[in-house]
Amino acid sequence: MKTRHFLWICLFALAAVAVRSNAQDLITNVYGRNRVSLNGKWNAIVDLYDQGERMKLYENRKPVGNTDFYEYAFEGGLRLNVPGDWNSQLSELNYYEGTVWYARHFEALPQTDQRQFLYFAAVSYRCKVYLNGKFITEHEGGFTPFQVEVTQLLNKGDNFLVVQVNNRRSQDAIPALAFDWWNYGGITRDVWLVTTPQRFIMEYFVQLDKCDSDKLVACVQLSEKRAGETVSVSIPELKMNMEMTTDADGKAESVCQVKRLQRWSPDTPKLYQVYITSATDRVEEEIGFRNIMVKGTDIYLNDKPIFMCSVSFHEEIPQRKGRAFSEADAAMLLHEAKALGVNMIRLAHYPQNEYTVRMAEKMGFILWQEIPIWQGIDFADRGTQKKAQQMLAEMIKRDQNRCAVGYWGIANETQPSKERNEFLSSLLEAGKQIDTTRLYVAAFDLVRFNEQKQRFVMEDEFTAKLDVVAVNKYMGWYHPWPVKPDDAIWEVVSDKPLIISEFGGEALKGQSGNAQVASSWSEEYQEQLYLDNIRMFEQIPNLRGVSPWVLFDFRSPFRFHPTHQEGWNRKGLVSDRGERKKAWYVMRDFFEKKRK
């Protein structure tokens, strides 16, 4: 019955339409497709007063005759790198929140027997896309991909692509008006022109059954509703080939018993070459297989309990004060995490680049991915709820075949209310309609010390709906110690696995000071704070993971101290210049002991 239920969910997911505006359902594994990069230098116009639409910048009109003129031109002016944020490319745009128009020409050769799509890996935060002077799609959400078909819209030869980008914060945005990281704007990830056969494999989901280690489940969706077509999923190394027949909706599914399957784990991150084939299309990629589940207060990976030795980082390269966007950027972030000795990474607080996800999988990291439901969200607004469901769907659909993803995170530091509970419940329902093979988690900052009972407690009825509960608690920084760390008794969701998803404090690299005085901003204070927290962790009976905040110092407009912060959140174990602080070594030793 478990497998049949999973297949039903799988097919429901393949049939579901994401709640986006004009953008279309995502093609699975676009990086494994025939594609042409549209990255590079794009022309740009900064539109401070949002006059571009009125002036029809997207038409890129040229003067004709003696009396014509236009008060704009893309050529001969500002040029910006794509992918990349505009804040780090021009000092005048460092704090800019508003509209920038991007434009470029590209060559195309339309094919009668093929289809073509424009694919944007991410644009921050809102955008409208115009091709050859015509509006073709729009998208909201700065960390998930979208695509639009342009088969009938391309010119033979020269084409003119314009993207209107706006990163202005608003109450109905996700994240909303205030958040503790830099509000980078721009076309921040890859742009591709993707070509497929006329009838192609739109989506596939190949994973182990939720609980069984020898049942492989495959679901495939064709781009057209076409019954009776044979599709197959094969893994040559396992000598496995599943042949399926599509139904009237162009969907097919199958379950196969597999033998001698080596499951993926942090110690042995095994991936298999998988081929998905139809009569007109063939897709290849590497996929790993694992089981992850909760039993009582334990988290099990491949039938064995595991302790999550985790760390978080933002999608930022601190040394250049800019958004991470490339494989090289992913390698820098992930190799520092590897040196720390973690087996999990919380990709905070938004879906990060696909390069990071795929490289993390190959390096053996379990991933916690989340959408930016970070404080200040208008939970009573139905439009905001719909956008959150869209972001969650786009995140899951992009990475549903990445076995490294063990957790889907739906919220961080939200306050209980009827509206909040209904909002988050709708996210859980939307997520589980797409994927039930992962654990669902949220992080809370509601733990308090009950003076009367001398216990740390938390009251939030929504935790009952989650697989794993996570807590952000900054003992020794935002919260003074009410008792000695060794005497800290926790009674927090005692029937579920608990992860301390954030803890720590700030320190300026190279600054020495009193280890007992927080305002020293010293490495010694941060080091002692970590040692104290580790002592407290030993008193938490259902603790199944810890994730210090954060791997690197990161930029934040929240941070005003003129000498110790200078616009940086200094909680990093590694400084903005890439130097390891004393607390880094404390966590490395702790993780080494936990992983033995």
Contents of the next structure:
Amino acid sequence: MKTRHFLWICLFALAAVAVRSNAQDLITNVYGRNRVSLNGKWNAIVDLYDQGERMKLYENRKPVGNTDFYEYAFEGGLRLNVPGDWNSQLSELNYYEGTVWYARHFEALPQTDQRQFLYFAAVSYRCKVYLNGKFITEHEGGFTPFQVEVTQLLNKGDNFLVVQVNNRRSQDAIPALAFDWWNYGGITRDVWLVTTPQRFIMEYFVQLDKCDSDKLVACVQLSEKRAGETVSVSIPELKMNMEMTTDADGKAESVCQVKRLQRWSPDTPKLYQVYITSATDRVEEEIGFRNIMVKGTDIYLNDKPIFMCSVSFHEEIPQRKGRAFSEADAAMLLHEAKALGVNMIRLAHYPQNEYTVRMAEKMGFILWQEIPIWQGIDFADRGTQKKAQQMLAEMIKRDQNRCAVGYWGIANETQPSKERNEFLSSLLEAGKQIDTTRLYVAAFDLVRFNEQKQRFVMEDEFTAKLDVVAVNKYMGWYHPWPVKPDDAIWEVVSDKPLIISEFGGEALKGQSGNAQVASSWSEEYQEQLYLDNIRMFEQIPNLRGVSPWVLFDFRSPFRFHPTHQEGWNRKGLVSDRGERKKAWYVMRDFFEKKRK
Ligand code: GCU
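Alternate state requested, the form predicted in complex with alpha-D-glucopyranuronic acid (shown: the form predicted on its own):
Let us now look at the entire complex, which starts with that chain.
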């Protein structure tokens, strides 16, 4: 074979290998980088029988000769908003679970001294990405970001981007086959074309040492594995500048004592302008500093015990029947939480969009973020375990500089088993490899009333591995009262802080009825249920937080009652139309008293 041909084959093979890279490490703080939005109307093809790969839709071929024809075209067809779920954009797609192909053109002007990345803030649930007719990456997980370098793949001028999205549920997925929220599919969050210098700051972490209130920890990772590079982290307001030098891996870290630091808290959500600088790059963002830790059965924020007055919400705008994705959406959800008077939000049951996290931090909410290890996960599947660890890493990497994040949640209502314990233990270890400055928590639904002992107890050896234990307990709804609330005795994980991470019951806004009859679905019943639960909470010695389930009614595929539910889970303190129910006022008063 002639040398020239051989060379071409090698080059092509190299290019082929290059484009099949999986998502790389995440660039920290994409919102602080040089970026172009690829949001807007994308063309789309609904591919119910998954024929698109066979037909090579991503090549977007056009007929040339008289006998050419293609049974598809992106132009002139369906158009979908990005970001956004497809379910709420087209009534025919409300229940759709399958594949949709998204496509759009965009202009690029590659520069030799720059690198370009495509960054997807989230695609639900799995996807394959094609650029200019070639597969470039794939990702699984509907709630965490991923990126792929396209520096060598961009055309000067027009580029054609195709994303094959599939939201079909599967046993080996996370979440798996059945979960109590709507299975929204689509490119549900922002898409960016990010440009960095040739050599840039890939990742950084700037937070207080977990237990030392004036020791600042800074780690910076450059894009090149090169020793001897000078990088700096500076906070002008504190007259602080940390200079450090990279090691052979291009990583630098340093600690320094900071005086007169105003630590972040829900009451004083102080953020500082922080600059991270290298020889060729400079990134800035607002970062807050706080300590959160456990001492005995207490949770300490900035060296003072704190009670978590919390509430949960899904990433959903009920009035639009769609997934939340914008700053305006974040503002709507967070302002309702603010009015309730909480100091914490459990972002259920998956990492929510970055607008919500950043705005929550500015508004003064501690956050519990979790990956959707929700009930029936296939803990014996090695692939599922790998996915869980990837999702946890992507969540932590994205939000590691968000001081508002106080808790990483690793599971919700999982049942004890050898496989589950091994799965969660390895997940916990994987998380702690990345971040040990937050508290690790999981929510269990295993509290039972022991008739013999006449007390609420829970048996689960896995709780010993957690910093804080949380319990979902629906007294008065799924579980009738075995004793009067005032007489309830709890002996649950007595040596750790306990958070009631879910409680409540359903009510249809405007429905009045007997406060003693659950099936009335009345506001009176829900109100009394909340009053009863509050009386029980006062009896729990190691209770350090409560979080009503849930702030807003939300859509659920298995809430079938034709008049009370109509496909909505009605446990909201606020209805799907934004109307506060009687129970909302019960919790507002409770939190007001608790936070005095
Ligand atoms: C569970 C689960 C929630 C669910 C709730 C309910 O505790 O964690 O996701 O919505 O119960 O049944 O309403």
